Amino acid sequence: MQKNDLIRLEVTDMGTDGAGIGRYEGMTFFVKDAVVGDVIQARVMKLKKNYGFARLEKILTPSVYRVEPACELHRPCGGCQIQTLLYDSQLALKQKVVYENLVRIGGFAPEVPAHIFGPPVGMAYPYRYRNKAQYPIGTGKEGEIVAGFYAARSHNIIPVTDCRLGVAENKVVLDCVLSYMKENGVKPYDEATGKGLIRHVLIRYGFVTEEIMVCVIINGSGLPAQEKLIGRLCEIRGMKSISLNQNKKKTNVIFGETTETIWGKEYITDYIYLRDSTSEPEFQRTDTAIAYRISPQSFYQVNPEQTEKLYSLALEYAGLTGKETVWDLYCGIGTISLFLAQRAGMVYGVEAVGQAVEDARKNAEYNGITNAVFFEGKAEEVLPEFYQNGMDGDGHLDGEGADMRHPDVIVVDPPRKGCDVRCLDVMLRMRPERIVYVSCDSATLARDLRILCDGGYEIKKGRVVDQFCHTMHVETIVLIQKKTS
C-alpha cells in the first residue's frame, strides 16, 4: 500500500475529532467527511505504522444517518466537522466519547456513566445559534476583498459572509464593512507582509434584546471616513455599539489592547432565563432572568438557548434552599454566580481575567444582586492562598469565614485544561457537600473526576449538552457528591 492509492472502506466508527474510521487490509483510517455506516472510495494521503489518514473521494453507498448538509461550503471550511450526521446521531456520537473518556481516562466502570447520565441535551433547530461571530477580512483568489472563516489547519480565508450557524444579522453587517472598504479604498490585512488596515470584523447580537455590536479590530489608530462606516452601520435594526481594537502587532491573536467606541453604548445587554430542567417536555423557561451587559472583549456563551439549559441543570445539581454558601471557580462574567445567588445565602466567584471580574461585579449590581463576590487570580492561587490564610495556628478552621473555607457547594467550570491539581486539592480539603463539574473537555474532565471520586467523591448525576451543533465540541455537566461512609 503506497500514498495515493485508491481503497474501498466500510465506515464502522467515528473518532473523536469526527472522522469516519475504517479498516483496509488490517490497517485503521481515518477519514474526514465520512460518516458510520458509509461505504466510500478513499485515497490514502498518509500511512503510519498501524494506521493512516485517507482522503474522501466518493460515496459508494451513503449511510443511513448520512444527511445533505445546510452549507455548501462544509467540508471546505471544516467549521461544522459533522454537519453530514444526521442530528440525532450527532447528540449520540458526542455522549459515545464522554463516556469512553469517562471509562478510558477515568477508570470508571462502563456501567457508571450508562447508569447517572440522562439523555443529551440538543436543541429543535440546530442552526442560527450563535450569538458572536469573528471573520478575518482579507483578499481572495482574483484580489477581491473577502470576509469568512479560515479553512481547516490554515489561514486561507473561505469566503462566506452567512454562515448557516450565526445569525442573518451578520451578512448584513459585513456586506456593510465590504462595501465600506471597497468604496474607500481601504485594505484588508496581510498577515504575510504584515500591511493593510482592517484585519477582523467582530459581531455580536443579543438573542432577547436583538442589540447588535460591532467591533472593527484594525492594524492602525483609526479608519478613514470613519463616519461613512457608521453611517452604514447604524442604520442596521437593532445596532447599539460600534468600536474600533487597535492591534499593530504581527500576531495571530485578533484582538490589541486598546479599544475605543465610536458610536453608541460601550456594551449590549442580553438576558439568560432560568429554566425548568424538571418541567414535561423538558426546560421550559421560567420568568427568572439574569440580565448581562457584553463589551467586545467579555466572556459570554455563544449558544444562549443551550446556556439556559447548561445552568438551569448546574442550578438544580447545586441544590440551593437559600441559605448555602457557594464558591464558583473560573466564573467569568458571572454567569453561573448571578443564578446561583439567588437561591443561596453567598456566592464567591473566582476569576483570573480582570475584565471578566468588573464586569462580573457591575451584572450584580445591575441585578440588584448584594450576596456575589468576586475576586480576581488563578483559581489554583486564590483558592489555597485563601484556605491556608484562614487557618488559625493548629491547623483548625478560624471562627470568621469559616463557612467561606467549608462551603456547602463549589461550582467548577474550567478552561479545556481543566482543573490544575493545587486547585482539586483544595477543594477536596475544603469538603463541600456536593460539587458541580461543568467541562467543555471531556477528557480532562474524566481526569478531575478521578481525583475527586478517590478523594472521597462519588459521581450521582450528569448530561450532555450541545453547546456547539455539528461540532464535535460539547459541555458536559456533572454533580459529584461527598460519599456518606
Contents of the next structure:
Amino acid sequence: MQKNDLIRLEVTDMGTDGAGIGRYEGMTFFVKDAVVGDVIQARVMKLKKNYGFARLEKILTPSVYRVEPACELHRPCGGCQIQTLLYDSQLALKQKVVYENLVRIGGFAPEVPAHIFGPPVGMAYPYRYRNKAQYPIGTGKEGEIVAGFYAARSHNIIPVTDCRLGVAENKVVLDCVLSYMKENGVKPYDEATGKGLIRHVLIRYGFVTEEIMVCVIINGSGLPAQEKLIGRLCEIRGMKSISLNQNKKKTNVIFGETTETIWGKEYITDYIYLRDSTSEPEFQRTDTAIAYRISPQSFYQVNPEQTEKLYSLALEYAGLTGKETVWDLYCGIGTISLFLAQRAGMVYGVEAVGQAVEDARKNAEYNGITNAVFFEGKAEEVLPEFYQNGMDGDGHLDGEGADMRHPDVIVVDPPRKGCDVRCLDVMLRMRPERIVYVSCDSATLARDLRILCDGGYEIKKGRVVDQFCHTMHVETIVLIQKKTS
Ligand code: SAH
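Condition change, the form predicted alone to the form predicted in complex with ligand SAH:
Up next: the whole complex, starting with the chain shown before.
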C-alpha cells in the first residue's frame, strides 16, 4: 500500500477529533468527514507503521447515522467537525469519549460511568446557539472584500456571513459593514503586508434581552466616514453598543489594547436563568436569573441555553441548603459563583485573570449579591495560602478562617489542562463533603478524578452537557463525595 492509493473502507468507529475510523489490511485509517456506518472510497494521504490518514473521496453506502448538513461549507471550514452526524449520535459519541477516558486514563471500571452518568444533555434545536461571533475581514479570490471563517489549520478566509451556529443577526451586521467598506473605499486588513484597515468584526447578542453589540477591530486610529457605518448599524433592531478596538500590531491576536465606544453603551446586558434540573420535562426555567454586563472583551459563556443547564446542574450537585461555605475555583466572571451564592452561606471565587475578577465583583454588586467574595490569583497558589494561614482577604486570621479552610463544597471549572496537583492536594486536605468538577476536557478530568478518588472520594453523579453542538468539544460535570467509611 502506498500514498494516493484508493481504498474501500467500512467506517466502524469515530475518534476524539471526530474523524471516522476504519480498518484496511490490518491498518487503522482515520478519515475526516466520514461517519460511523459509512462505506467509503478513501485516498491514502499518510502512512505510519500501523495506522494512516486517508481523505474521503466518495461515499459508497451512506451510514444510517449520516444526515444532510445545514451548512455547505462544513468540510473546508475549521469550525464544525461532525455536522453530518445525526445529532443523537453526536451526543452518544461525546458520551463515549468521556466514558473511554474515565476507563483508560482514570482507571475506573467501565461500569462506573455506565451506572452513574445520566443521559447526555443535548439541545432541542442544535443550531443558532452561539451568542458571540468574531468574523475576520479580508480579500477573496476575486479581490472582493469578504467576511468569513478560517479554513481548518490555515488563515485563508472562507467567505460566509451566516454561520448556522451563530444568530441570524450576524449576517445583517456583516452586510452593513461590508457595504459600508465598499462604498467608502475602506480596505480590509492584509495579514501578509500588515496594510489595510478593518481586521475583525465582533458581534455579541443577548439571547434574553435581544441586545446587540458590534465591535470593529481596526489597524488604525479611526474609520473614514464613521457616521455612515454608525448610521446603518444603529438601525438594526436591538443595537445597543458600537465600538472600535485599535490593534495596530502584526499579530494574530484579535484585540488590541484600546476600545472606544462610538455609539450607545459600553456594554450589553444579558441574563442567565436557573433551570430546574429535576423538573419534568427536564431543565425548565425558573424565575431566578442573574444579570451580566458584557463588554466587547468580557469572557462570557457562548452557548447560553446549555450554560443554564450546566450551571443549574452544578448547583444541584452542590446540594446547598443556605448555610454552606463554598469555594468556586477557576471562577471566571463568577457565573457559577453567583448561582451558588443564592443558596450558600458564603462563596469564595478564585480566578487568575484580573479583568474577569473585576467583572465578577461588578456582576455580584449589580445583582445585589453580598455573600460572594472573589480573589485574584492561581487556584494552586491562593488555596494553599488560605489553607495554611487561614487568613481572610485582608490577611487577618478570624473566625471565618475555619470555614474557609474546611468548606462544605468545592466547585472547580478549570481550563483544558485541568487542575494543578498542588490544587488537588489542598482540596483533599480541606476535605469538603462534596466536590463538583466541571470540565471541558475529559482526559484531564479523568486524570484528576483518579487523584481525588484515591484521596478518599467517590464518583456519585455525572452528565455530559453539549455546549458546542457539531464540534468535538465535550463539557462534562461530575459530583464526587467524601467516602463515609
Ligand atoms: N466558570 C467560569 C469559566 C471558567 S473557564 C465562568 O463561567 O465564568 C476557566 C477559567 O479558569 C478562566 O477564566 C481562566 O482564566 C481561569 N484560570 C486558568 N488557569 C487558572 C489557575 N491556575 N487558577 C485560577 N484560574 C485559572
